[in-house]
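Only one chain is shown below, in structure tokens, and it's the form predicted on its own.
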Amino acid sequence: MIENILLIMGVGAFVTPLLGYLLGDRERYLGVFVAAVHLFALGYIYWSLLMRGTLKDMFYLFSSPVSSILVFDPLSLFFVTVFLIVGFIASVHSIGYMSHDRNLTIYYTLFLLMMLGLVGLSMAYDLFTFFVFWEAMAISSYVLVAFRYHLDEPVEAGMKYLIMSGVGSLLVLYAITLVYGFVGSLRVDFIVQYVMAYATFQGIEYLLVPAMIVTLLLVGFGIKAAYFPFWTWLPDAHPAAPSPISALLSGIVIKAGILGIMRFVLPMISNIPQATAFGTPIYVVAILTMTVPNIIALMQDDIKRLLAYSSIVNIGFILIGITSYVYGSPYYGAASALSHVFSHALGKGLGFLAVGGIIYSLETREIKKLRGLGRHRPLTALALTMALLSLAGMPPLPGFWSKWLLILSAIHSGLWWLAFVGVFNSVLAVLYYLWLIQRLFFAEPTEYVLQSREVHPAIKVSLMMLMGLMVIIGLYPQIMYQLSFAAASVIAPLLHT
């Protein structure tokens, strides 16, 4: 099953340039094929689960000199589901949004390569395989950020993203060398056994190596996840990229860092006796990641930069669950963090895709020029409003249910101050969300709005699909909760809580 999922994505990426060559001037229709690849992969996964009736699956790519293993467990299912859903809807959106761009064959090929990397990351059971897919995802995303290379902003943002993310990759690679040197294997279970064995010895010297490995991984993955103080690349990269890529970057690519922490770092931390020593810096980083970008977002007039800073804020919310994990509630902490990964992927994906519709119609990102948009482009404005309300944690949208669980997990761990800061920053974010909504619906339309062109049908379809999915998840949050709690059991079994 595992190899077939990667085969579907890999064959799609291989066929895309050939299909683009055959289509010639009609390469804009490649988006239909790319969307079909995502939908087929997602359908194959759930059809296979229905037929087999089992979830745990492991596949050995090779065993020498370094084992390369893929696993399909509830954690893999969670991230693959989120990645493919957002990727599918973004590819549909691209059919309309990118229709006037050049080099679309390259765009869609890189799109599928990035998604192949993300799907592979979800199923990697060792650091070697994880790093290979990590680089496939990272390199593709660098080029996609700078895809419109004839403009200065994308090239500058792409270079900044490349340099900072490259440093993060080097730190992860250095951690991998340390792991292999001391453990002799890069498998998750063997790494955890090594940490448990070291924990039986007394003395700080026996914890230095595990602590160094954990620190390197937290920093390396943290640069990609864009939490404090490694988030400075994100406000430039996300606005500069084409809007479907912005949706992917903010909705799922930065979650690759969270995936790395979930799969490799948290199981190590949970077996270190002095685990709370890591809890204190994560606690502080969570507070700063929520608060500092939230304040900066209040001063933005570029709607994509505002959403970019909001993405950083929500990474801070995810860190509430990770902090709860470290401080004694691994099951509820991991489940709450994963729930917010899910809800934020949908909410921020919808937000950036709605902004893509706005840019397609008005060709501007300035908020002051968007006044009165709701009267002339109601679908686009409604989609953006739904995204903002979910991000604000308004019931009954998905963001409410995930934030509720995050606050409960913090309280369950005795982190009352962290819970208070989370609520405070959620309220603070509501201020600029409502400020933006007020300008969309209750202000006189600007000349830009009055002269705006009709949104492409493919963009409308993508917005309606994601809005419908958010309504379903909001009304039936157990769908999100079941996936999240099942995934949490992989890294924090019930007997540890």
The other form holds:
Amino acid sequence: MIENILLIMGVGAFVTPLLGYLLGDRERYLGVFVAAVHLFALGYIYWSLLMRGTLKDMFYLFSSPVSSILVFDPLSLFFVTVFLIVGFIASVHSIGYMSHDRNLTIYYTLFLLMMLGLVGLSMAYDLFTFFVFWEAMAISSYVLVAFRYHLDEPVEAGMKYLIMSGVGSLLVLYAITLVYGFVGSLRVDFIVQYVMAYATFQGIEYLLVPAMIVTLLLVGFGIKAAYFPFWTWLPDAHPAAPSPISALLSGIVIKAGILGIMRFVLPMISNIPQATAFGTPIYVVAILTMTVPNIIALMQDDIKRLLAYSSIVNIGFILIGITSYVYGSPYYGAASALSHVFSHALGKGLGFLAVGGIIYSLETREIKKLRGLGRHRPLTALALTMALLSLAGMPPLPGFWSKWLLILSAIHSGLWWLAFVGVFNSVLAVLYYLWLIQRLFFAEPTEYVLQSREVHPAIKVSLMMLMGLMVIIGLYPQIMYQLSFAAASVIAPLLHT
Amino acid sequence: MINIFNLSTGEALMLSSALLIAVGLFAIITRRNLIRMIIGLEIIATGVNLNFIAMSIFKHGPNIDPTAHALTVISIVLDGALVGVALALTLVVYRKFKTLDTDEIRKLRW
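With the form predicted on its own done, generate the form predicted in complex with the partner chain in the same format.
Below is the whole assembly, all chains and molecules, this chain first.
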């Protein structure tokens, strides 16, 4: 049964401390076990789906006596696949990157607990189950950001992240209480039926409560997904975390907010006849989320901070898809947003992991000290270049395919201005990506680069695996499109039924 | 217009939970001491949990709906975990910076 995947991750998370105790001084090799758990979970899903036959039209509900409901549908499959792939590669990377740190048992336990939370999030079908996994994911990520607590920056950034994200989770919980009070159930399908009945039979003044619920959910998820007014924690927290954790945070944890919007908010919005009233704020937020951090990113001299701002820009790109969902092309909108989730998870994951390799060998994050890296550390420089080119949207890489679909979906729903702003920001982002690539390859090596040490083999292996995956997805984008279109078909048809 | 002297139990609890959430948000926005901010976070959590109970009464009258109470207990446990992590981090912050004032803990903007 597919729900056993939660059991696999949970057992992994509880065996890890025991194993760490047994390993003693060799606890850095726990990463092998954690990576094996991810690979086993990923293999288990696809194996059990193959045993059942088709990947399409699957919809398995698992209910339990305490009104907690799990589901495994194409949307879950999409997010579980993305989460486990990035989690697997980040755990392989951790073996090398974290090899000089202490307390690694705690690190790997929290790592698996965070992945358990993420996998649970993608399978949750009622709001409270979602909230429980949300908190599991969030609390572990606060500790992981502040993991190197002997340094100043992670502690500060972790505290800031905790307070902002804590308020966000509590606002989500407040919205959940309101849903419970006015709908009487927390299941997605019951909520959608209720909203439809409410909006059809009653006047616009009765839309106040649904509007309040949707607003609270958008703010709460927005603090996690870090779009326009709520992104202030992200440029501090993502650079401060250890690099594999940065890759996880930027690649998949902020996508959990997008998952919440996809699973719960969009079906609610799209069944209200006055849906475009909610569309206007999302439209404005999408434009501001793309433009403002893009301009700030131009001025950064810290490479991890630059990538963190670029994550916010990409959340803005994902919001293009969500806006066109609300404005009348739900299927293409959702599919394009999901495929950008996929390609950004791979691209930004590779970006942060490559920077992790650079930090491992140079122990600096300043861009001006990285000049000429391409001649002495070709693998990490090549990985970073590939990540940046994919984020910029160069044709044979996954970033191109998803951005192309995003612009098409915006045009399909008649949002010409949004499409234009998207293209403009894409070009603006290419500016600083190319500037960085030029520094990496066409400058004389600095003394830091000349004195750099060899990259740990585990880091090399993880970078090569992710680069290979990106080349495969880039050459065969059907894999990404099939997953994301199947997932979009779960949320899109609700508009017309 | 709501007559505040003639409220049912559910309405009274809903209003007070909204008030608690407002107080907590006010505390987080205006205070500059980390402990006070965490207290604000906890006040919001209390308000939200109270709202669960209020909604259960609002929906079902005097008959008790066990779902809301079960969910409230779980969410109290989650808040406990959150505040535990928050206080542990506060301790580390105090050891590093010798202050809890967020204006002085500055490399970051709050």
